[in-house]
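This document opens with one chain alone, in structure tokens, the form predicted on its own.
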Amino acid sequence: MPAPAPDLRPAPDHHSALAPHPDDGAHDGPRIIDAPDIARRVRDENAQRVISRLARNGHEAYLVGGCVRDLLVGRRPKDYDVATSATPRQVRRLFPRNSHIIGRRFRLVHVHYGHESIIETATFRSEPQAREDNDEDLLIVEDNVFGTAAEDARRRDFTVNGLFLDPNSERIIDFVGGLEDLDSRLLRTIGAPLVRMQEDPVRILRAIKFATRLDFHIEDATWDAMCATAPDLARSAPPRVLEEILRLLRSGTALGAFRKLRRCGALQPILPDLDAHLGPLDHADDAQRERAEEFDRLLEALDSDVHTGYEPTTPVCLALLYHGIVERDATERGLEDSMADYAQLTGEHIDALCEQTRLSRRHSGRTRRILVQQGTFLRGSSRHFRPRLFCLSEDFPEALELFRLRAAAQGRGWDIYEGWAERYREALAMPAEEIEAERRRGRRRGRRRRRPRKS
């Protein structure tokens, strides 16, 4: 669990790791304190390599965003951002061996410290160009216009998000009252909080996972403009979007994101399928009511899951939304039953997620398939099911994932699960010889059963 948050209000004794610097006075100005506690939590010693490599060659460089919050909430960063003065070719030039410049609408550079490293450096923005009078559409398309540490904490989302940290001089530096939201646990956009939606509607998913995980209320006037905003996800990039759904999954707080998400109308957008399948929070039918529950049920035991450390894929993820829906259709349709008819219809509502999502082409396979191998787990054993050989298909671990999660939520099937389990067990354990030859065995039946009869 994380640790609590601490009181970030100066406090008069001037032995406080949060004591304020004697720079902070002029109202006009940011709110500077000394955080030297905060500073040696810094455990990314590549990142203070980017920074101190930048400061020695005349950039203001800080650790900024989701880092300086986590270490302030006191939680662990699962990564570092720098954001810094240089342009992105002087920081290329500055590491010329290890990053690369990315991104189009946000250019920004990739700093590589091995395989698994890497340290995101972005420029300090300023507000977007200044738009025609008339124009009304306020969605940002392209964000490069460089400016100053104060411009670009300024237009950012969140005030708890706008915080710099100078691991180097060990102080915050706060141009947005982050630091007093951070006491108070109320998430709130910097600036007007239409505008900012408006700006950019994947805001919404940010503000629900940020409140949900951090447990923070959202101020009344961004809630507001969230339910405003909602029909504009539609308008969002298609990555961009799904994205923050799998980070809403893998957050372990999926239950209260969801609910959010139906609450502000930003589900309809985002997955029409799953809010039609749900339906209304208020006027739901009672079929769609117990459809909800069952739904929460399985959010809550995905969970209690990432709660353990598990982290699902991104086909278990899209399968566990999709599961009810396909399962609902084939039974109105009648198509349960058969296996092909059932995966047809599997394709079909994974297609149309494709479709909308860009999903590759790679994920959507696996989730199709690992949605119709559900019914494999309660199938009765007969001459030409092969266990074994089921257990060492491709998608298999997933989709014993999904059915442990299933039985989970619904209170049944745990012995089915176990059972499964110990058959895959079982099956790692094969030596190759006897792997080879119960798929010589399956092969065999198989040409068998398609001979033909004679007249």
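The term rigid core refers to the most C-alpha atoms you can superpose between the two forms while keeping them within 1.5 Å. All values reported here derive from a predicted model rather than from experimental measurement. Positions refer to the first chain, counted from 1. Compared with the form predicted together with adenosine-5'-triphosphate (ATP):
- A movement of the C-alpha atom of Gly309 falling short of 2 angstroms is seen between these two forms when the two forms are aligned on their rigid core.
- Core-superposed comparison between these two forms: the Cα of Gly334 travels less than 2 Å.
- Asp286 is not among the residues whose C-alpha shifts by 2 Å or more between these two forms once the rigid core is aligned; its shift stays under 2 Å.
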Contents of the next structure:
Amino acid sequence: MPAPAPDLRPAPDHHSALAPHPDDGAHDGPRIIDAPDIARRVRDENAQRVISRLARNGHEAYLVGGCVRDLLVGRRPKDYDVATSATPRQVRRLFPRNSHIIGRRFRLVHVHYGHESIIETATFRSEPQAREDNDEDLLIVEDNVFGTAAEDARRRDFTVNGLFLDPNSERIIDFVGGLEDLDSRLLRTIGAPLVRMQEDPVRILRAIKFATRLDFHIEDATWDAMCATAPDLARSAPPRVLEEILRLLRSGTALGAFRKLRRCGALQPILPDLDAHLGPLDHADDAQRERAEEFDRLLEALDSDVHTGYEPTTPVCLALLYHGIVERDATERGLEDSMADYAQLTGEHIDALCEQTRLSRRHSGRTRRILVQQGTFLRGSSRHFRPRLFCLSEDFPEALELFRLRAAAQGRGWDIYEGWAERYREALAMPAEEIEAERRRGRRRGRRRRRPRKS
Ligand code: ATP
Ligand code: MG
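Got the form predicted on its own; could you also share the form predicted together with adenosine-5'-triphosphate (ATP)?
Following is the full complex, with the preceding chain placed first.
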């Protein structure tokens, strides 16, 4: 039987953003506050339209999750998600021309407005079912059991992500203590931390993402549970883990995030090569400490570029993680002077990464080439090398981005970077015939070189 809907009687005349509602604290139900200022910050008319149509047709519907959190801390939400009591089929029927149902593990409806805007509309879920064949194993495999608004709030990951906003009545409904934690800048799981982390260890990475992005403190019991369950990350779906690693790298707070990853033991199960390369945080040997410092400087350079609007691609992110490892291995095996050996070695490392993360072939090929091309930037002018054609090769822009980050991190090689950036601009301005002529010259040289010598 559905639980009663939260009390949404008309608001009295409170106008402060977080003014307490008269019902607040009077019973064990949700905390409901009038938040007209927050509701006015909602900038997405389409999300409001979806909510209004659902409400007019007798369903409960709210903005939920990241957008409510971001509005409350004064950040601009990336997107607006809706949660509703309507089932996916009911939502589909209300938006017959512009919606479709997606997902299997988590079924929801995408309501489309034009090409740009998609409002993700999910039916309230109750506690997810754990795997049936093993009661001890809490890993969630399916999450399609519908429930009430309160249940939906409680199955979410962190209290600050469990808030509901009704833009029509301009109220925030808090079933999980998220408002208080937002006020104290505290990241805390909803419910028992150990259980919530065991259910889905990817929440460890999410906790680190939110804490560093929002500059929130991770509550002690949540942190302890993260440390205890970090090894379980090895069992999480590799594409989800990879997605979160990429988000951390693109967050503008990658340095802090990777320090936290190492501190709670989460780097080892997800990127064991990198973890071994950097060594333990507290008792690393000198070589490891030096490598860790180098890696930190690289992340620092990345963060500073991200703050100016740079968005690293997936291959650049991965090449950045693997660059130090490949270089070290090449030096140890004495392969750094042979392009072919270096390429082979890089391939071995990236193949291992692919196996671990199920990275697509397209991305792995680009990652490998970006790494191998780092040596080309330093190569002197050889007779056969055609720098302008190199500049026009497909992976050049990404390879140059990594080179720039390395130069910024190391505090040397910036002049070489600028030289290549200039050559790149020239190459882009080259007329098509000139490019073709240069390609022909390159091909002729190649043929001549291949011709067998007369004895
Ligand atoms: P972002 O700004 O990075 O998108 P977000 O909070 O919106 O942050 P999403 O991954 O978009 O994060 O998820 C939307 C909401 O879904 C979250 O706020 C949270 O309430 C819920 N959620 C997402 N992933 C999980 C998870 N693994 N376990 C429980 N709840 C989750
Ligand atoms: Mg989101």
